[in-house]
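Presented below, as structure tokens, is a lone chain in the form predicted alone.
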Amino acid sequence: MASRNASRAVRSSIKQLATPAVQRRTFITAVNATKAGVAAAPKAAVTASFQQTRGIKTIDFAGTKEKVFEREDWPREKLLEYFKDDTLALIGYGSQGHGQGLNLRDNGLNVIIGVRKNGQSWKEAQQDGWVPGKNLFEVDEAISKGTIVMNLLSDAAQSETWPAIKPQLTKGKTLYFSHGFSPVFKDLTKVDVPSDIDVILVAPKGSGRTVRTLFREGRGINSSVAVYQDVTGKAEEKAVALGVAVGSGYLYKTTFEKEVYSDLYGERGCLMGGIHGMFLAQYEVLRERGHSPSEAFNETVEEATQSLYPLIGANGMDYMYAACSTTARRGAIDWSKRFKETLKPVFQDLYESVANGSETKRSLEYNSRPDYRELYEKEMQEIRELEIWRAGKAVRSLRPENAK
């Protein structure tokens, strides 16, 4: 395909983005690499200006002028003097709370752990350095012990657990949550915040695993921060400061109402759902036209995820056109124009879904169910036995960092 045609010029720059020194401000680095693919590409149409007043930094959107928060702004020092007489309890240990909880203890904040004794997480949470009566506490034990609560939950399970955990949230206490999606919608979550505290959001734009990665790299996650409601007056600093004691490389303003429209969105569409539907629609094509089970996988996923995206990344799809041959350049530009106009009804009823209440109505009815457990799992391996998904294991094996 045509992206072998990309030139040593092009994978010098994703290499050097690659590096820790380029990754640290990284939102700045992100600009700096399109405007250093100009050469290679069309003059890239998002340009960025910086103004800093107190720590804030206004950048300019293509003509959208927003606020964002960087890491610089809050260095460790800064952070242990900040959070010095606050405990942070962190209720659950998934996905995000296994990633910001071990980056929270890394920084050197006073963080704990508050999990179902004995349990699953309880154990996960031992084999990662928590200890029991130290720093790893029954969720009522740990809630009352922290001055800043930070329910990292499954969505379900801060519905079923809101009744306990409520009156614990006593004033001067701060809640604080990664996604929008159990205040917002309150009317079938049931969760209905105590107006005397300051409720906060910090959403890393990935996942658990990826935000201790990248902070272990010395980088840092994206996120978005919030306010739901401020009655210190200083929820949007603490906010950020957290932000930034989590992973955070940089972060940008959101509401919870738009951080979970957002979210339950984007994860339904290009993030997870339509990728893997598009995924799934061209490797059936190819299979039904004759195409090996591995020509079908590295032309629709491997080369996506190992050589354009990648592209795309670091310096935006006119760089990743750039690095292709004029005829893949030509065909993806025409077939974009048809992809949009055959899809955007479909994202649009999909946002409507979300606005309306009915997905997170859907999420909770079936992750509340008693077998959630045993039918995501039948889900799992229904995908896991997928060809798609049997030849892509076959394919990644082939890579030379797996080869044996």
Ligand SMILES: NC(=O)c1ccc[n+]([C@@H]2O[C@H](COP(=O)([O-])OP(=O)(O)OC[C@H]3O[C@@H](n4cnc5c(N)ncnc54)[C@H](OP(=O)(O)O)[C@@H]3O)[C@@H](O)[C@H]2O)c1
Given for the second form:
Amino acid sequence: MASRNASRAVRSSIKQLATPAVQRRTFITAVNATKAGVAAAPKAAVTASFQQTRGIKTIDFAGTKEKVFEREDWPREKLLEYFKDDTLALIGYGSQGHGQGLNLRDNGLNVIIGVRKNGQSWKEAQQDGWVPGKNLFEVDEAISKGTIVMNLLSDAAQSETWPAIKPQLTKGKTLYFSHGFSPVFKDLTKVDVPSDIDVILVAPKGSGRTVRTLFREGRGINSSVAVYQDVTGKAEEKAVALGVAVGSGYLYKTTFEKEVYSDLYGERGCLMGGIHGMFLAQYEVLRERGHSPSEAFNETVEEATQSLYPLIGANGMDYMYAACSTTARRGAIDWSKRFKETLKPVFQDLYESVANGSETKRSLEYNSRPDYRELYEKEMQEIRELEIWRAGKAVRSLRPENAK
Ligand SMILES: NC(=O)c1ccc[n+]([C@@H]2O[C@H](COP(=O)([O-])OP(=O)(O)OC[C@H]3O[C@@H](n4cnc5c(N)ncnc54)[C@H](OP(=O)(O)O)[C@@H]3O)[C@@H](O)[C@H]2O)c1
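For comparison with the form predicted alone, please write out the form predicted together with the named molecule.
What follows is the whole complex; the chain from before opens it.
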């Protein structure tokens, strides 16, 4: 009901987003581009065409100025030249390994995969066309061949395998992560990086599957970029180049610590845990008050994900409000304050639990168990069997595009 005007609003927002000039206008200042261009000279000789003006953009985010790097400063030829002497040893082939690895390969870079033989990832890598002995190896062999080691094992596995991996990270290599987890929480993970190598991070703000899909569509994911240790003086530049090579469109500068705190907090909050909790609470009350499963689901999840949240994504919260009825707007504005006040202490507890390492400890303990996949599957089964998600399956089957 709330989203009567939604499709008109979406159409107009899509039109706006498709206009490059609109996006370009969001850049407020280009800082010292010429200087950045000189600093950007890659380690190997660079042809004149690469000496373009480079822009580390300083963008005004609601009054706070932040640095953002963009893909157009790293065209494919420049990436190929920059990494021409490198072997990228990407270890781990989960969601990120798949997305980043395939994008690197499609960009023409020299990338090899390292995973344990006979594991699920080994099979999946082969299905994606990685060939054993050519560009698919066991973890240790891949690291021995790599100049840049991209550690995309699960965070628990990064800690577990560190005693074996650390001695192989000899001077001159670069260590790359997609999460600040392992080095930031080193007291718990024991991942104490060698002091004589560059340690960098590119953390795509989305699933590895999205990293791949956006790349294939010619788009790019937003990523965080950070430097933990800069031995060569080139760590940031290398991180940005790798970020573009794995499929990022824009790279937001941060620190390892800020990246891991915000990431652990966000996924436990609005991105996943918090939103799941809100859905369940709202659905249960509707059911207790006599509403049918379809009505409870439609009013809790379906309208949110299919109509209203995409409007927030396209043009912001006020835009979503504007697309809804005056009745809906009045109630939503009033109740948002109560929800914020009630939930803020929960978010404060959550942030504290992240900052004091409790979340890391729990994640390491749970995900290091040999039966972690089975345990996770059991929990997923319990979620799948909740009435709300069973009702959802039926509702989805009745979407016009899914109806037989
Ligand atoms: N997924 C995301 O959306 C996302 C987003 C941004 C950043 N990140 C970060 O990216 C990194 C990789 O995450 P992911 O989600 O792609 O992968 P993941 O599912 O967490 O990890 C999967 C990989 O770890 C390997 N692995 C697990 N235990 C192992 C062990 N004991 N020894 C050797 N290998 C082991 C698996 O191999 P087997 O198949 O052989 O078990 C698989 O290749 C993490 O640092 C994560 O925080 C993830």
